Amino acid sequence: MIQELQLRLLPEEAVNEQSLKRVAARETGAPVKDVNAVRVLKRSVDARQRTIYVNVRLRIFINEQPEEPEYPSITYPDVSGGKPVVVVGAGPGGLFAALRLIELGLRPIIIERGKNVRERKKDIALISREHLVNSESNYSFGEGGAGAYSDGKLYTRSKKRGSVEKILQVFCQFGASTAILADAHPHIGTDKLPRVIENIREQIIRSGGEVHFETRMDALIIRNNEVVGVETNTGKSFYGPVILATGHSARDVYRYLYRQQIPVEAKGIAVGVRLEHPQALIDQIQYHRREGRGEYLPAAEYSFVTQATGRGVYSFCMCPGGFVVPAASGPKQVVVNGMSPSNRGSRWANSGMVVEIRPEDFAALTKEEKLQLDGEEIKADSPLALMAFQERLEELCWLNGGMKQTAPAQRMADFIQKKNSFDLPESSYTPGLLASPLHFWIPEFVTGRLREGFRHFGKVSKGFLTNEALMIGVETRTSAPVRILRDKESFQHVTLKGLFPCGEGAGYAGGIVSAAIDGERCAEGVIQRGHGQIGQTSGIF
């Protein structure tokens, strides 16, 4: 017999399969020995009240063994004879575009400016140890994209354009824990995700696709107003329609498109800081009890959002049991991000705390605040205006951090009171911190809204606004500052045939899952462009 139950359990009842089997026996009246298996279909923690519950939906197998797999797997065909499609970038948008192309019978050729996910890790380590940033291999550039070494969280609010469930199942097929299929906030972890990414690459190659590392796109090959390939820094060109999935930090790509008069537009972003608390404090606050999470609960998370002077202020990419990491992708930059290992076991919790910035806000800057880009003052209506603002803020952070990867930081309550912090608490940020008055050199239209937001968050969550918390500058890479314009139906660029702007870097996604969904949609757009049938490999182009 197979039954499904929706239950509200105490944490100790939901801690593992054995305890869930006892619960299943109690709820069904069957002996425990007859409960052969229990599958968790959905799981979430409800900590809104003093008594904390875990909501679970279970599938229970009584006197039966599960025959069906936990998820359907995809068989990827050999496409070595298929039509080529160039995929620029091996982040989630590019990798899932390549997998979908293979499903459709097309042959992906991935070019990635960075290194493979394992070699990339060595360059990332040098940022902390020696303050050296490799501009082609860092937290933003390389196989796996920005998410590979900055957390690997998989939840998304984007469900309009594709199947979140399918993306999670594909991750499981390539080695992720099946727990991500059930958890309300699925998370692979930076210690587990690299192997999953390697498995995806191996499948792409096994199916006849190509993957070229340390190969940067320098130009599009355009003939008769159609993109037919790319030129690269290696001197080699690759031919086929182009899925452009370069990520939100590929500023050279934005500049190239702008110079070539290929339509792009400024897109709203959010900037601010990384806010780091002791995880034990967040556990106490979120679980409403002095002992914190105790033995059976996970490291607590939070999510805050409010409005301040007409702009959103909110937490972003919250990392329980995590670390703050240096995410610069070039010289004269200090940028921070957050990550968590799969066990979320560190002593700290961090999240981005950011303020919404819209393109029209650039016009409000004073003359002294106007930014420079390529030696020319950026006009307020330039599509690169907010990118220039990001760059200037990152350079200011570098200057105030000692002109290396040491990050400027300030205690949270000191920031509210506009006071210098003369000592700093211990932090997870390994390159080191330098006490700095963030309230002084970060623009007031950002800091003023942060102060207002922090006061609100402190009221709704007692203990959150504290000098135990540390603000680390700056968080600027929340999303792309530029949108590469494309047709809503075909996913093709509005003026160039054969070009499919994709994922977070093109301005159409905001995280691993939504970028992966967009990659799949762009792969399908390639089919639509050629009026071919899905699954055919001839007559498409």
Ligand SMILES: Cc1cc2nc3c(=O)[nH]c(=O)nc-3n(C[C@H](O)[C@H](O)[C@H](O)COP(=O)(O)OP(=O)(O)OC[C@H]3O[C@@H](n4cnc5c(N)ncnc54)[C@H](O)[C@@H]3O)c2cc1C
The other form holds:
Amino acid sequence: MIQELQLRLLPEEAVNEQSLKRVAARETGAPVKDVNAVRVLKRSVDARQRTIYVNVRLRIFINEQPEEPEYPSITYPDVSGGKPVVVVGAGPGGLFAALRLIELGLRPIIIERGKNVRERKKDIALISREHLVNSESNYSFGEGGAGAYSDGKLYTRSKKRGSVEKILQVFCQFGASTAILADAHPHIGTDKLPRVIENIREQIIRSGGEVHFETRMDALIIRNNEVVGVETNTGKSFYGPVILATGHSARDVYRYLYRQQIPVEAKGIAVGVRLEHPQALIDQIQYHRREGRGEYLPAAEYSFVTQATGRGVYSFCMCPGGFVVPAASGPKQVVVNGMSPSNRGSRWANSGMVVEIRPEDFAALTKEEKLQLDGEEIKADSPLALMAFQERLEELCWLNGGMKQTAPAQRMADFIQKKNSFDLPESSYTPGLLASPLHFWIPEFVTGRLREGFRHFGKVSKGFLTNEALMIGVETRTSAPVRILRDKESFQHVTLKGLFPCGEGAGYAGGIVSAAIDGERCAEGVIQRGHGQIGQTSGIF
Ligand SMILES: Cc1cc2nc3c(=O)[nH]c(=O)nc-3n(C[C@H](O)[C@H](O)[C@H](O)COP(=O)(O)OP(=O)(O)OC[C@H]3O[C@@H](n4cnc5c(N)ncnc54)[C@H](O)[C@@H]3O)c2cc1C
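Let's compare: the form predicted on its own is above, so bring in the form predicted in complex with this ligand.
Now the full complex is given, and it begins with the chain already shown.
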């Protein structure tokens, strides 16, 4: 017999398969020995009340064997004779575009400026150890994209349930735990992601696709208003329609498009700081108990949002049990972000705390100085205006952090009172911190709203606004400052045929899952635009 049950359990009852088998036996009246397996279909923690529950939907197999695998898996055909499609960037957008192209019978040729995911790890270590940022291989650039050394949180605001499920299933097919199919807030963890990414690459190559590392697209090849390929820094050119999935940190790509007068527009962003609390404090606050999370509950999360003087202030990319990381992708920048391992076991909880910025805010943000981009004064109506603002803020952060990857930081309550912090608490940020009055050099447009937001969050969540928490500057890379304009139906660029702007860098995604979904859509766009008719090998579509 196979039975499905929706249950509200105590954390210790939901902790592992053994305890769930005992629950299944209790609820169905079957002897424990007859419960062959229990599959968790959905799981979420309900910490709204003093007693904390875990809501689960279970599929129980009594005297039955569970079906394998737990999800439909995809057979990727051999596309070595298929028509080539150039995919620029091996982040989630580019990798999922490549997998979908293979499903559709086309042959992806991925070019990626950074190194493979293992080699990249060494460059990332050098940022912390030696304060050296390799501008081609860092937290943003390299195989796996910005998502590779992250928390691997896989939740998204996307309403496309079917598409989200498919992306999660593909992650499982390539080695992620099937827990991500059940958890309300699934995540893979920075320790597990590289293997999953390597498995995806191996599949792409096995199917006849190509992956070229340390190969940067420097120009598009355009003939008769159609993109037919790319030129690269290696001197080699690659031909085919182009899916451009270069992420929001490839500012050279934005500059190139702008210089070539290829239509792009300014897009709103959000900037602020990383806020780091002791995880034990967040556990106490969120689980409403002095003893914290205890043995059976996960590291607690939080999510805050409010309005402050007409702009949103919110927490972003919260990493329970995580680390604050140096995410600069070039010289003279300090940028921070967050990640966590699969067990979310560090002593710290961090999140971006950011203020919404709209393109029309440029003048208010920069009123005390005229910003320059590549030696020219940037005007408020330039599509690159907010990118120039991001760059300047990152440079200011570098200057205030001692011109290394040391990050300027301030205690949270000191910031509210506009006071310097004379000592800083211990932090997970390994390059080191320098006490700095963030309220003084980050524009008041941002700090004023952060103060308002923090006061509100401190009221709704007692204990959150505290000098035990540390603000680390600056968080600027929350989304793309530019949108590369494309047609809504075909995903093709508005003026250039054969160009498919994709993922976060193009301004159509924000996060791993939404970038992956967008990658799939762009691959389908390539087919819809008739690029898939020659040399198809699979006939699946
Ligand atoms: C530290 C960190 C933690 C994060 N944590 C999470 C999280 O937990 N959950 C989540 O959903 N999101 C997270 N994000 C955001 C997420 O990683 C991005 O939203 C996502 O990776 C965007 O995917 P993408 O494919 O569009 O672009 P990217 O991942 O940015 O990939 C772009 C790729 O293009 C390559 N590239 C750029 N220019 C060129 C060029 N000219 N030629 C060739 N290649 C080029 C880059 O090297 C890069 O590999 C995190 C980001 C960071 C930095």
